[in-house]
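This document starts with one chain, in the form predicted alone, laid out as structure tokens.
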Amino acid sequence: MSAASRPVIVGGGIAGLVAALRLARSGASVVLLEREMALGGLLRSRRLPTGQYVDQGTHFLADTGIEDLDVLVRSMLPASELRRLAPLQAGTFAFGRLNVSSASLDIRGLGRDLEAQIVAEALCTEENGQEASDLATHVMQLFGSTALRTVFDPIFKKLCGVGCAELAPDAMRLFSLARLVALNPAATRRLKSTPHGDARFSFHSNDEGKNPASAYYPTHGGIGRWTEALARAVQDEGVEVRLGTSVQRVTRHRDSTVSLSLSNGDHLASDLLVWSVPSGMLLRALGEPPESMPQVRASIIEHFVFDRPFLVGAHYVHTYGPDVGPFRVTLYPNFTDVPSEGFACTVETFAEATASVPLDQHADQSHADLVRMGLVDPRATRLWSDAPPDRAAFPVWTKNHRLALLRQRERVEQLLPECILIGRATGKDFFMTDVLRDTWRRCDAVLQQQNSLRASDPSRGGPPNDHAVLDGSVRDVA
């Protein structure tokens, strides 16, 4: 990329600093837009009072397998600050059964006699090759009618607050839920010795047919520490970075260009506009509202420090069971080094995003469901506990839902086909591997092009226009 093209880079979450910090160590002069004040998106961790580090929201990083990537994400901390976990050690709550060996669901407190017809069911289903058009049907194509009124369906009123029939088919990527756990360990090796088998049941252990791929975490400071470093990185690197700052209309030149009316009453103009929030946000910036909006639900994070270590070793939990209110559990002490005293956990809950919630009494069940579920030692004492007032929005993964960011993406590559979606734009990563890697990917892509136009037509060495902040005037608008 030639030093004198400016890309301009809205948001600066971890699609937003990856993609900052690949174009500026290629020759760009970046422009990072963030609205918030402070970089990283949930990617932020914070100090207690008593002495821990907790996550905004609770992530590992781990190999992407693209090698100047991985490279990359480890060089943000020294070695002996960077915690290999390898592999993660993953449990699951759900039926009243407590299973700190795998990361896949139990359905054996169940009962055996629902447990065997769930499996027996499994075993005879078939795929018609075609994708199913919701969660309720492919759940039906992968485990049967059972496993969809007394496993699914249940789970996923509790997690979305809808039954399967109204989700996307790829609803239960985003929450683990691909695989069962059952039987015993010998009978689903034999299971899984089949193409059949193996697509639906888990091995019983985490080190058993384990992801090659190693995670990693920060010995200490949490998650927040190593995106602090990756921003501190990124402005090292030259980056012009603009905390407080949104966009509020983009106009596409016929030159190919974009100019950027920003909330500040600035104006930029760029060759290359890369986009890592919703993309419905662009659209409206273009002048184009989406269509609808999604379903949300609250997530609700709580803090707890106890006096007593936790009584499993997994380094998170995810709780099914519609009995407790928690989704996931983060349990510190078991990835990172322990303070001197207190011990510190994260306690994910969804619930209704216009729900009044009284965060005293909340607390008070998630500390109960805690106990219950075989986490939390009944003697323990809470020596600290709070929420954030601020709760997050996490959308409903409906049929409607997909497909209007589908429509959106489309939209969006007819208005400005020069854009590059990134992160939570692209509307289809879930995952943060994932997002490291598409953005790595499509960053590469872009590069490959302009030294290829570039090799093809040595005038063309950068933008036309100067980027300097412009008057204000629009300018060349097709």
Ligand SMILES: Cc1cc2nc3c(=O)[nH]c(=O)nc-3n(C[C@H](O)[C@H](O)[C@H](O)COP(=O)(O)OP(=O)(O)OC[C@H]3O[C@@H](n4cnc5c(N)ncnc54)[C@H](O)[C@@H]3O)c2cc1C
Given for the second form:
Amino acid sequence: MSAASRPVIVGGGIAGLVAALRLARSGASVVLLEREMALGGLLRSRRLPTGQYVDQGTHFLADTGIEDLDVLVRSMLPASELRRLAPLQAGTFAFGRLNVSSASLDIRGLGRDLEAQIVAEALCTEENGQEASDLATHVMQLFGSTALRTVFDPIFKKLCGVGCAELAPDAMRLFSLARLVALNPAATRRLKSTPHGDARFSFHSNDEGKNPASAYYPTHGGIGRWTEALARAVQDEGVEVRLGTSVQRVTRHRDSTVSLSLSNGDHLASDLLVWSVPSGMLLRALGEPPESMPQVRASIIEHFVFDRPFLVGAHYVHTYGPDVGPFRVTLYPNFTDVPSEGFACTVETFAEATASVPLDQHADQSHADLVRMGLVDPRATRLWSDAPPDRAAFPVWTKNHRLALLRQRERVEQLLPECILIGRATGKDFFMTDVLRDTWRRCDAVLQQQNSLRASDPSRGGPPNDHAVLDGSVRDVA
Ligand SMILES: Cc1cc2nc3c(=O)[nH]c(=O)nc-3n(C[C@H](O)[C@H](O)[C@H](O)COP(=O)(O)OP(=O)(O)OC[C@H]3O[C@@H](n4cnc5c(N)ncnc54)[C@H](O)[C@@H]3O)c2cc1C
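Previous: the form predicted alone; requested now: the form predicted in complex with this ligand:
And the full complex, kicking off with our chain again.
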């Protein structure tokens, strides 16, 4: 690979923005292409007419453990405007029971007998050292058959629309379902004193046994305020941002450079393509049929403002029980500075991608669920509610889909070895922290490779050229 001095980054979500900043700060002349008319991807916020800011889902920043990256993330806003939440106060609602002390699934609402049976089976499971091929097998290995039947299958049918047998083992990670809360705090400490128990049971409090990583959120303006600051830093660093632009065709040349035909008819040449949007789109642009397009569930995101404070102090609550509609509720006044009137929350509910839900009816239903879960005062009046028409898409990690994504990634690596896949394109990471960490490491690897090439051949170390704009048709010389 030649010295990567002319990267083109496709997708302006956090992955694309962080990659753009990292590469531009190393001296590269970067172009960032974003299909929408705004940067930020899913990390955007809006101001409601009642004055509160709300996000597209729950999006807290968190330490990644990579010092330079964490410094960069925190440097986007003045320290006084980025609140440190250590630890995040997450809660759960499951089987009719609200628990605002722990982010892990609380099975005590199932009743004493079932709870005791699950704990007993979980303590007797044996690992055979083989990796499970699906989530049902993984749950059986960890917790046993009663937990699979009474806990995990119903929950995953609600969350993913399919049972555990169809899902990949790592689908658990998407919903923080790796450990259970059971018994009492003292008994749990004893259970956790062995590696077997520790892997299955969670402390009863968010404050106990947590790793020291902190989470962060802007004091006001929503997560979008942080993303806007990142986007400004990218532009200040000289990155050429092209909004409303996507890639139609990618052609690889013999010298390992690529030509990109853009949606506005322009052509760009680059010696490093950084792709942060689904890899199926890249295969299509290369003229190959994608193996699998992402399987997703639509997520209805509703915003509410009530006239009374929430009844709990949790930052957000996962709602696992099949008996309530939402899967997550975010309670903004518990971690932001808010206007004096009105208490805002965001409620996320999964729906079949094709389901048409009358949103006013849905708001009544969600309001009733919020009261039933013990989050909203029954006497509270709704000052505002709405649901943006664009439904967010949440991945469904079936085992077939995960395998197809892996094959797709391998195909891209064969066809375009110089391309780096980050963010959504990898198909392996979902959470922001993982996406940021992976993006940073991939950029690091590219930069190290360039440095070693420059060291071995000083002629490669010249100043970066401007992006060549190709006129006329793009030649297929691959
Ligand atoms: C409903 C929901 C809730 C979530 N909750 C959490 C959470 O609680 N915690 C957490 O850590 N993570 C959460 N996530 C995941 C988080 O949103 C992602 O980790 C993060 O957004 C990934 O960033 P990205 O840059 O890879 O993708 P995105 O944010 O999706 O950005 C991709 C960008 O590429 C652009 N684009 C798409 N196609 C093209 C194209 N062909 N050409 C050019 N540009 C294109 C898009 O417009 C977008 O701006 C959630 C995701 C969803 C859907």
